[in-house]
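Heads up, the chain below is alone and in the form predicted alone; it's given as structure tokens.
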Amino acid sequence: MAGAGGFVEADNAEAIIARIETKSSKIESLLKQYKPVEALKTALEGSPPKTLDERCKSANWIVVHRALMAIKDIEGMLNALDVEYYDILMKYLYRGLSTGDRPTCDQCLKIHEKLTDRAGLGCILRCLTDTINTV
């Protein structure tokens, strides 16, 4: 059931990581393929997950990371990108940040100034603004 706002309850969280590990595995095959940015765009697609269980928010960050690992390409993954998932991908950057992982912190970075540059500093405000759709 609904809770506030939209989201989901407890209960359901076995179905969101249900979701989340399916949608895995279509970005472990693209990646296989050697397709990251289409990777990339199927890890974005439904995030954040519309729940306040930290344990689907965990699971969907791992599928992001490893999406986001795999981007060597930073210019032609923003031009494939669609702009309503740049505030997301914002989101995840941040997210990587707070890791404190050397080679996640990098990526993100390079990812962040790019991103940066492309989207402009709004999107940076809106996603440090955005209480309620937290990755």
Given for the second form:
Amino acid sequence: MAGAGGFVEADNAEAIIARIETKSSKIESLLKQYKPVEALKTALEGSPPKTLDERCKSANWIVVHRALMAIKDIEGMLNALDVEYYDILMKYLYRGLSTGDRPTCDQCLKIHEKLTDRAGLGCILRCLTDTINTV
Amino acid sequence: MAVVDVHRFAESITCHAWSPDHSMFAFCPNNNEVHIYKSSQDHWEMLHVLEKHDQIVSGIDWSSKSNKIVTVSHDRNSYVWSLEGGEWVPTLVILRLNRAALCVQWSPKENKFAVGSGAKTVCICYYEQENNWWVSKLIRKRHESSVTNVAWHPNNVLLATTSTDGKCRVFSTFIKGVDTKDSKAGSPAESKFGEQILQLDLSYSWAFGVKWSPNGFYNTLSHFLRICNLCIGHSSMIYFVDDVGPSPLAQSVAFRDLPLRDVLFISEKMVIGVGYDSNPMIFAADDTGIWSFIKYIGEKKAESSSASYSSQFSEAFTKFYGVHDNCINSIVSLSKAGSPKVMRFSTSVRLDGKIAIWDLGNMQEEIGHQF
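What's the form predicted together with the partner chain like, now that we've got the form predicted alone?
What follows is the entire complex, opening with the chain shown before.
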């Protein structure tokens, strides 16, 4: 199935990684301006769920992680985030929880609690059953 | 509350079906028998026990015009029961399956029935007059995994199936001698038995319920029919497919809570879904044709129709009234034959053995003008 329409082949992965690099520098600048919510939005936008390439996913994860850890006001962040991003954010939260790293897990758990309040169990289920668009 | 009657018939109920006049009702109490109960005054009394299968009866359907019951079971067999002189007489139908049968439905004209099975096939059975028996034809191709649910289109030829490979497919089940070539029906003249008309790659997870909307036909001149078809995925999503044909338009509605197992069209624009939340959910289409989740049926306080991401979550956790304690696994319409809207339906739950009858008559203002 690799290489079928919609899936990105290996040579396009370089293009995606380049895009992620530019995203990352934008996010760094947003964080310096104390705008963590904007940073997270930028990080989540254009997440490449359809690539099979692990490097793209890891690269995007690093960027999202950076933005996630900078968030202090979780309620405010969820208020500002559009509803379509809830599912993707939930997937990244689970990826964060799977790292086992103490500060990451603390932050992810806090966000997870609030996100489930808003998005419900359906969001978690979509994250668990979706084996094609993984992050 | 819209629940009219709740009755606990057994420890556990696998599937159920109503008689044409809704006075009797057949179900499988999670064993190899089918029990038929009749409602008399205030209570239900057991009339018959149909015992022929060797394993769990996984599907029952009761035809409304010819008053026949078809049952399919995990023992890979199916029986058609007819009432002769007060007794139900079984006729074995050899399905030629090598795995369990999972679901069954009579076609709208009741001259055929479709059986979905774990053998990745769908059996279409029809009655052969000369030999006086039911013949089964298999649709072997296309499905990559168990067929969980089947639904007949009102034109008696198209069949929609959902499967655990996450896809919903529409097949033609045209059988020479049983289905007349009716050019008015709008089905393509070159449809042959088992031909897949359409495959909808909607969900990544198991797909469960599928139903056609009541008006199967809009435009009899067009090559393909315009219908709304919906199927549900295990990932808490419900898919509405419009204009099933060369280019179907699918709308997916992601909802907050646990997945659904079965659905029912109440009217052209409203759907009730039942599933792991033990509480039926209402979905409706607005005037532009966009579907969305409206509310649960058994809600204590009135809900605004933008039930998107408010704190409904905490209410869903506190058991609202406990009609059903467990996952509802099937919903059957109880409307009078020929009425365009379904006002009553029944739900059955596997693990608490209850059947609940719901009436939507007094809910019209709450649900809104779409009803």
